[in-house]
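One chain comes next, on its own, written out as C-alpha cells in the form predicted alone.
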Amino acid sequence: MEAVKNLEAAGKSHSVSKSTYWAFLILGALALISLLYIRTNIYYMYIVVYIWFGVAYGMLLQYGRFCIASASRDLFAAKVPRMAVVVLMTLVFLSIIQAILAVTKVSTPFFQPVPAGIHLLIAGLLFGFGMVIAGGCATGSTYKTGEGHGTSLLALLALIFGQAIFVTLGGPLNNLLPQSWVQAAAAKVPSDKLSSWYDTYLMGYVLDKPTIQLSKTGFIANTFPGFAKYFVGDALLNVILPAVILLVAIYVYAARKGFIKKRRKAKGSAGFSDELAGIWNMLVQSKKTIFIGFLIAVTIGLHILVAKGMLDKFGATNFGELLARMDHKEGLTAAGKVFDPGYWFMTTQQTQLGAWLLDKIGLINVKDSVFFGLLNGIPAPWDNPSLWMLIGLIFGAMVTALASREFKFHPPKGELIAWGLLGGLLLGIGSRLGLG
C-alpha cells in the first residue's frame, strides 16, 4: 500500500510539474510576442498593453469562476444565489469606477450608455437564451475555451462567424426593412454604403435612439452639481439602489427561508436584525468571488487609464491613427480609425475576426459596409488590439487553469455540439442587435 501511495504521489507531482511547465511556456510565448511587437515599433506597445490586460482578465475570471450564465441558471434552477450576488456586486464596483473616471475625465467613448429602445429588450432576450444554451455568455465561453471546454470553443466559433455573417446579410432581407429606416439611413450615408440590412438597422434606427445618462439629465446635474452628479446619478441611482433591491429580492427568494429557520430554532424568534444578518451572511458566503469581481472592476478602470494615457503620450485618439503612421492603412475606417474600446469588450472584435477570415477566402465583401468601413474597420488580426485582448484572455484563463490543475480538454459530444453552436449563434445575434 505504501508503494502504491508513493507512486500516486509521484504521478501527482509529475502532473503538477507538467502543468506548471505549460503555464510558464504560455507566459513566455506571450512575453516573446510582446518583445517582438515593441522591437518592431514603439506604437505596438499599445497592443502589448491589450495583451496583458487580456491575460489579467482571463486569470481573474477563471480563478473566480465568474459566469453570468450560471448567475441566472443557479439562482432559478437550484436557488443558489452566489454568482447572482457576485454579478450585482461587480456592477456596483464598476459604477463607482465609472464615476471616478468621469470625475477625472479619463474615459473612453465605449464606456458610455448605448442608444435605448425596444431593440435592447429583444437583444437581451436572445443573448440570455444563448448563454443558457451555450453554458456561458460571450466572455464566459471565451475563458472556458481556455480551460479546455470544447462546447465553449464551438460557441466561440459560432460567435465569431455567426456575427460576421449576420451583419453582412442582405438581399431579400433588405426588402423587409421598414421604409422609415431606409429613408433615415439614406439621409446619413450614400446608399452604396448600406451593403446589408444591419447597416440600415444601425443608421436608420439604432443610432437615432436617445442615450440616457442620469448625470447628464437636467434634474440630477442641477441638484447635484460638480462631481456629485456622477456618484449620485450614475452610480447610486442607476446601479447601487437597483442592485440593493435585487439583492434583497434574491435573499427573500433563495436564502431567507433556511437562514431564518436556523435563527428561530436557535433563538426562538427572528426579527429585523436577523433579516439583516441573513443578507450579510448571503454576501460573505460569496466573498472570494466578490473580491474577484472587485479586482475585475479595478482592472477595467486601470485598463482605461493606461490605454488613454498611452494614446495621449503618442498624440492620438485611436489606435488606427498609430497604424496609419506605421503605413498600415488597410482595414481602417474612412476616418482612419479601428475598433479600439480601451477596456474589456468581447464581441465586436469577434465579428471583425470572422469577417476578415471570410473576406480573405472570398465569401463576403465587407470593406465598404457601414459596420466595418465607417464604424469599426477590419484590420488584420495581428494589428487588432481588442482581438489581442481576447487572445490574452483565453491564454490567461488557460494559465490559471493549468496552475490549479483544472485544465482538461473536454471534446463536445452529442447534443452539446448543437447546443454550443446554437447558443453561440444566439449570443452573437443578441450582441449585434444590442451593440455589444
The other form holds:
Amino acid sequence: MEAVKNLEAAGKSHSVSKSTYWAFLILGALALISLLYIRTNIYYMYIVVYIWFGVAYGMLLQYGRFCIASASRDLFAAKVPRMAVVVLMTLVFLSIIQAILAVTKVSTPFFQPVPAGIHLLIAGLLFGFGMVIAGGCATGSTYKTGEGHGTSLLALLALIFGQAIFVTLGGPLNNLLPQSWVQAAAAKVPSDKLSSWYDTYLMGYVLDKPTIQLSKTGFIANTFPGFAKYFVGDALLNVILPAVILLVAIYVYAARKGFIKKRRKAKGSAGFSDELAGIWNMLVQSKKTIFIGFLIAVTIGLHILVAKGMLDKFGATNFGELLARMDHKEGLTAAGKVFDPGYWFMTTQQTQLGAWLLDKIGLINVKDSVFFGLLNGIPAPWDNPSLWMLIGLIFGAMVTALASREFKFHPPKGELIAWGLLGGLLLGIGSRLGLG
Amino acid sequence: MAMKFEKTGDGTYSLDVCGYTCPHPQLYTKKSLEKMAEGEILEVIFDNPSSQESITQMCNAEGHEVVESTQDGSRFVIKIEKG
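Can you return the structure of this protein in the form predicted together with the partner chain rather than the form predicted alone?
Let us now look at the entire complex, which starts with that chain.
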C-alpha cells in the first residue's frame, strides 16, 4: 500500500516537472523567435514588444481567472457579482491610466472613442449573446484556448474565419444597403473599392457618426481647463461616477440581502454603516482578480508607452512604415500603414489572419477592399505585430496554466461544438459591427 | 452531451461539467441545487479555473455551504451542502 502511495506521489511530482518543463519550453521558443526577429532586422524589435506584452496579458488573464462572459451572465442568472465588480473596477483603473496618458500626450489613434450610434447597441447585443454562448468574449476565448479548452478553440476559429467572410460578403447583399449609405460611401471612395457590403457600411454610415469624448466637449474643456479636463471629463464623469452607481446597484441587486441578513443575525439590527461594510465586502471579495485588473490596466498603459516610444525612436508613426523600409510592401494600406493598435486589441487581427489565409487559397480577394486595402492592411502573419500579440496571449495563458498544472486539452463534445462555433460567429459579427 | 447530473447515493448527487467554460459550470450548479432538498450534498466536478471562485461566491450568497473544495491539476471538485 505504501509503495502504491509512493508511486502515486512520484507520478504527481513527475507530472509537475513535466508541466513546468513545457512552460519553460514555450517561453524558450518565444525567446528564440524574438532573437531571430531582432537578428533579422532591428525594426522587428517592435514585433518582439508585441509578443511579450501578449504573453503578459495572457498570464494575467489566466492567473486572475478573468471572464467577462461571467460578468454579465453570472450577475443576472446566478446573482454572483464577482466578475461584474472586477470589470467595473478595471475600467476605473483604465480610465485613470487613460487620463494620465492624455496628460503626457502619449496615446495611439486606436486608444480613442469609436463612432457612436445605434449600431453600437446592436453590435453589443450580438457580442453579448456570442460571449455567453461561447463561454468567453473574444479575448476570453483566446486565452482559454491557451488553457486547453477545445470549445474556446472552436470559438476562436469561428472568430477568425467568420469575421473574414463577414467583411467580404457582397453580391446580392449589396442590394439591401440603404441608398443613402451607398451614395455617402461613393462620395468618398471609388466604387470599385467598395467590394463588400461591409465597406459601404463603414464608409457610408459608421465613419460619418460622431465620436464623443467628454474632455473635448466645450463645457468640460472650458470648466476644467488644462489637465483637469481629462481626469474630470474622461475619467470621473465618463467612467468613475457611472461605475460607482452601477456598483451600488449591483450591491442592492445581488449582494445586499445575504450580507445584511448575516449582520442582523449577528447584531440584531443593521444600519448605514453596515450597508457601507456590505459594499466594501463585495468589492474585496475577489482581491486577487481585482489586483490583476489593476495590473492589466497598468500593462495596457505601459504597452502604449513602449509602442509609442519605439515608433518615436525609429522615426515612424506606424509599423507599416518600418515594413516598407524593410521592403515588405505587400499587404500595406494605400497610405503604407498596417493595423497597429499600440495596445491590447483582439478582433481586427483575427479578421486579418482569416482573410489572409482565405485569400492565399483563392477563396476571397480582399486587397482592394476598404477594410483591408485602405484602413487596416493585410500583412503576412509573421509581419503582423497585433497578431503576434494574440499568439503571445495564447502562450502566456498556456504557461501559467501549465505552471499551475491546470492545462489540459479538452476536446469539445456534443452541444459544445455548436456553442463554440455559433458563439464565435456572433462575437465576430458583433465586433465587426462595433469596430472591435 | 458532456454535462452529467446524477444521483450517486442517499441524499448525494454528482454534477460533471468538465469541458464547459464559464458561465456554464456555475449555472448548471445553480440549476442542480434547485432540484435538490435542503441538507443534500452535491459534488461538482469541473475544469474551468475561473468557475471555482464564482461557484463558491454563489453558494455564500444563496446560503449553501461549501464543505470541501479540492484541485488536482486541471480538475476541480467542490462539495456543496444545500442550505
